[in-house]
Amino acid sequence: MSHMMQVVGVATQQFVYVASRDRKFNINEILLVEDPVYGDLKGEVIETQSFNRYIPLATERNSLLEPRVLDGLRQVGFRIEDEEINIAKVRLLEELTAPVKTGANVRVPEFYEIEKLLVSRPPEEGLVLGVIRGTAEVASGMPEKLKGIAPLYDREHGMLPQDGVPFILDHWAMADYPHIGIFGGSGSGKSFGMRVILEELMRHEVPTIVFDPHFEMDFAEPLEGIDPSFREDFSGRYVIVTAGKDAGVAFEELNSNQLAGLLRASGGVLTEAMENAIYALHRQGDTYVTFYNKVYDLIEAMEKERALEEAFRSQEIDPREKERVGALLELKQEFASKVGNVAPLKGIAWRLDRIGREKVFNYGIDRVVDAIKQQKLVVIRGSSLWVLQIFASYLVKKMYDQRREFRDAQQRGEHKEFFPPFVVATDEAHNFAPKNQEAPAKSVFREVAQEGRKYGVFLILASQRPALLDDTITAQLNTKIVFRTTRSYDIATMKEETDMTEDETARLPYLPSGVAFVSSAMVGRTVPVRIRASKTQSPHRENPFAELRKKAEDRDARFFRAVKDMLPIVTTRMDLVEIEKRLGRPVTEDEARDTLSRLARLGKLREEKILLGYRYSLPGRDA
């Protein structure tokens, strides 16, 4: 059905106002303005409103109903006093040298006319992230291969059909426009968006390292209610490793610079004296134990020098003890002048103890390296965010150096074993690379942000607080996916770091969960996207109150099964020993009474007040 739409009011080189009697406009939809000079011009609806004679125009205070627009409506034949009018502000997607002609016809485009604007990569070659908002009408004309590939999800209604043109991120273009930022407040859909991107990376077998501070990134459990045709099995495409359990830092492979970096990461700034002591004491090939003992032995030798010398000269000293004391004195003679005093040694010892307690030095990274070479996704977990940061500072640097060495050898025409390009992804990115303060992994994340594109190493950084992320890194994120954001500082950061318009940033606090603005140099404009349904779900997805209810129901059901053939039960004569035996755990008298009473309230039991207590039996049975 054709709808009459026209340019009204004052048009500029950037914006036009479009009116229609019988068609409602949709935010973010693309329209074609048929200008007699420029031809068909593409524009995006950024603001829309409907009004009629029952709404007094004099009370309106917005740009859509300013006097020049109302005059324009009258000039092209609209009777604004007695008919309903739909009006939209449209941003033109190309810069003009002169305004569009007022009165020009406007129409909804056919898909083929805007296909290149909407779809930059076929789905088999890009990351299918969701649906472009405002494209439902034009989607009917798109090819079959674009249909049904991005179904949506709503917690209340479950799986929903794809209702527009799919948004496909061209990850191949990251070679020119590297790094992705994902930003949004709590409940905005940020983590959901990260999960969808990671699923797509696994689909394309892109090697990826994911730091998982919240233990959310497991892909074993299908999304609840998922359509079988959309289901996908990711087993075999990812592994989960835990720093300090099955992955860690191979201490004996560290050089002195790397060791200094790790110790700096474990406890803040290293003093110059501490760095000098590390370089003096450390030898390539030292294990954690040999280096640890060396530091503590030197502390003892310097603090107890006189006593050790006297003991060594004593005729009564045990030969084995004399050998130990002699070794301490030799250690002091070799290193004391190089380290100066024990203070820097104690600072090093404290840092070694802190890392050692987490068993970070008990393992290497072979499992991670093997998985990356097999083009898998590797989920990295740790006992704490600090452990994850320490391990990230080592792992990312180690992997980045291997990839860089391979590429540099290629440039020199030398043969070196292939090491694949890879992606590093993390949530809570502002903790890994905070603004205006040091953090264990900050320097290596900065290095990758600035130099990684040349070597094929890319970042995907998610954060609730973009204003707290290091400025140097934020500036290098060529694609920013911005979900609902309410803090003014974060909105200001997005204004500075994206090409989002005033209208778009003003909408940030009100975006529905799962909807984001994608501002990307790959696309060339900001695109509103509703993220598709993920194929898997977080193990923490269950509502905590539903979890609480389920636990209570399970506990009551187990109790009911245990006592059912013991009924009737009189509270003054309960056999707690038998109940405990059947449940396999201790049960207090108060717990038993409360549970029986609750089962009665739920209709599972009949409760009768008797002398000094209560009698419980099955409903409908005689006493």
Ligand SMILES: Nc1ncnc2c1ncn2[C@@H]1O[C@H](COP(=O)(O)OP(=O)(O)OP(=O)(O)O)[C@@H](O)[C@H]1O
Second form
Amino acid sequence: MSHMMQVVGVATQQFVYVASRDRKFNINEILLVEDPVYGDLKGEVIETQSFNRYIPLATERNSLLEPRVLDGLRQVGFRIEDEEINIAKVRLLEELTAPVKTGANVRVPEFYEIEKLLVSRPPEEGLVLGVIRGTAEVASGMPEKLKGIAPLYDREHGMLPQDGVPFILDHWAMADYPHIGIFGGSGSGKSFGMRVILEELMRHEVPTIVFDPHFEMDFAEPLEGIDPSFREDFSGRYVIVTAGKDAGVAFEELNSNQLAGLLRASGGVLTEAMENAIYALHRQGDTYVTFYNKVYDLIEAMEKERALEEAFRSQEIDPREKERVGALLELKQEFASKVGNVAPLKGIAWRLDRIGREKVFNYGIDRVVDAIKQQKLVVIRGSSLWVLQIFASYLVKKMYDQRREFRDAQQRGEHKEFFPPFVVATDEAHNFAPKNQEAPAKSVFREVAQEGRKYGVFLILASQRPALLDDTITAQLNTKIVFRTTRSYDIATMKEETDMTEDETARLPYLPSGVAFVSSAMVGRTVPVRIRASKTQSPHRENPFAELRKKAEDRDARFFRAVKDMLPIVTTRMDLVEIEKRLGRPVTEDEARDTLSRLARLGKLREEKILLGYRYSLPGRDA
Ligand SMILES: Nc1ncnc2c1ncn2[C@@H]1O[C@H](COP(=O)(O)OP(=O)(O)OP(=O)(O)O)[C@@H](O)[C@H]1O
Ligand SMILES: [Mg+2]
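Alright, leaving the form predicted on its own aside, put up the form predicted together with the ligand.
After this comes the whole thing, all chains and molecules, with the earlier chain placed first.
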């Protein structure tokens, strides 16, 4: 019998050792143990090793080689001194009441036997995210519709064929097991994976808001080297909106609490005095301008109190000025004692200025809401992370409330305009909702994490630092996609927050980019997945050094075009003014000289040494 595999040892009820003479085991593959008592038992290979004449088993030291495994091997008939032996540690996927039998036969399953374990939703109804590792062999027996839907990618070789059973995340099950976390160190594949998820959400027309702190979420550019048959055009299915440009916070709708949060986000901590001043001065309905004027007027009134009083009593004051001064004094009368002194007001004023410059308050969120109602994906950018956070806190709260009001009204049998369920996704999630720290968007992210399921609002949060993400939120992420992680602190968090085994967490530091463990309450098992090729790519993938070179080349080419008609140029008598005029920017003598000599080195100009300088002309021409 070829490919004979047998149980050669039993570690615990959950783990067995399997050996074979001629078949190498693959990590993560599923095998069937044909136990005489239990019948066919599914198990996953979690550790493998091969021994032969050169690496004889008898002299090796290895966790796979406990004495009972050696005994088991002998018992089953292996000659451990000189035979080739492949050994695997296998975790059984079902709970047993007694251990399986040593000697039991083990075989590779047919696809249909483990289909339920591997594919929980058909591809047309779920998110096709990648390939389940260790399934290459069983994949040959799977139906056509599962083939060729998750090709892989490698920066060196481009696209590669799908080499196993597709991993299909059942997003419908989020109704019971909401929210997804994407974790992993720098370069581990989070953004790539997020892109694949977002492409899938667009395919299913799931309304989605994506905060894009790194300006990398655009879907216009096809993946480099993509197979034409895999290409997909996402135009019309997403929009990009920039906070402060075509969306913003409606200041009039803020309550004092939210305003304090925004001002805090714009410039670090607010002192207690500043906070008190905000609560004293702000009235809901204030516009940015009315509130801003209130703050500045009060500063003026408090600083110039005496002069204002004198002016008010003076006979010469003109009536309009008198009215203004009177108003200032009234303002002082009303608020000065509540505010104390001008220092906190100045702190507020500075922050208001800073926010005002970003134009965060100039626009509403109509564009976002319209796109969400059309079931599109909305990429949201901001001029900086804090602007994005401010906008996120406002936008998510507002949309969440609308969705909730719609659902609650529906439940009460009242009519209210439809507001769809939606997904909120963001990278750098630990900045939006940090552990043990305030941040503008934290409370609404928490609210959605805890209650969003009821209303069909789901989070997809990516972070390099799971240990820094608010733990209330982390605990609510029912599906965690964990890429390569090397910091022990973050590994510890993943150990606590997932059902990954010791073996799996031990492998986390060594995962190649794009490979992750998906630990999900939906599946009840950790699935090792290689994320598929994305169909699109981030717009700025240019190598930074290539970028520098291109910049220099552009600069030189522009210079060359500008001075071409001025040749020959003699460095001791350069017409810098003319060069500046032609280039439309200031040029120093040094820059001109350096550029000319570089162009000569590149063969674009001919350089001759003359007394005290150089003469440049077009090559191959005598002038
Ligand atoms: N699924 C994948 N298939 C092929 N290549 C991948 C995959 N995932 C990641 N890569 C490669 O690894 C690189 C880094 O991945 P990515 O940008 O997603 O990292 P990241 O986890 O977002 O890192 P950072 O935290 O620094 O943003 C990608 O540019 C790509 O070349
Ligand atoms: Mg990234």
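Positions refer to the first chain, counted from 1. We call the rigid core the largest set of C-alpha positions that still match within 1.5 Å between the two forms. A quick note: this is a predicted structure, and the numbers were derived from the prediction, not measured.
Once you line up the core between the two forms, the Cα of Arg593 ends up 2 Å or more from where it was. With the core held fixed, Arg23 shows a CA shift below 2 Å between the two forms.
With the core held fixed, the Cα of Glu316 is displaced between the two forms by 2 Å or more. Relative to the superposed core, Leu345 has its Cα moved 5.1 Å between the two forms. On rigid-core superposition between the two forms, the C-alpha of Thr571 is found to move 8.5 angstrom.
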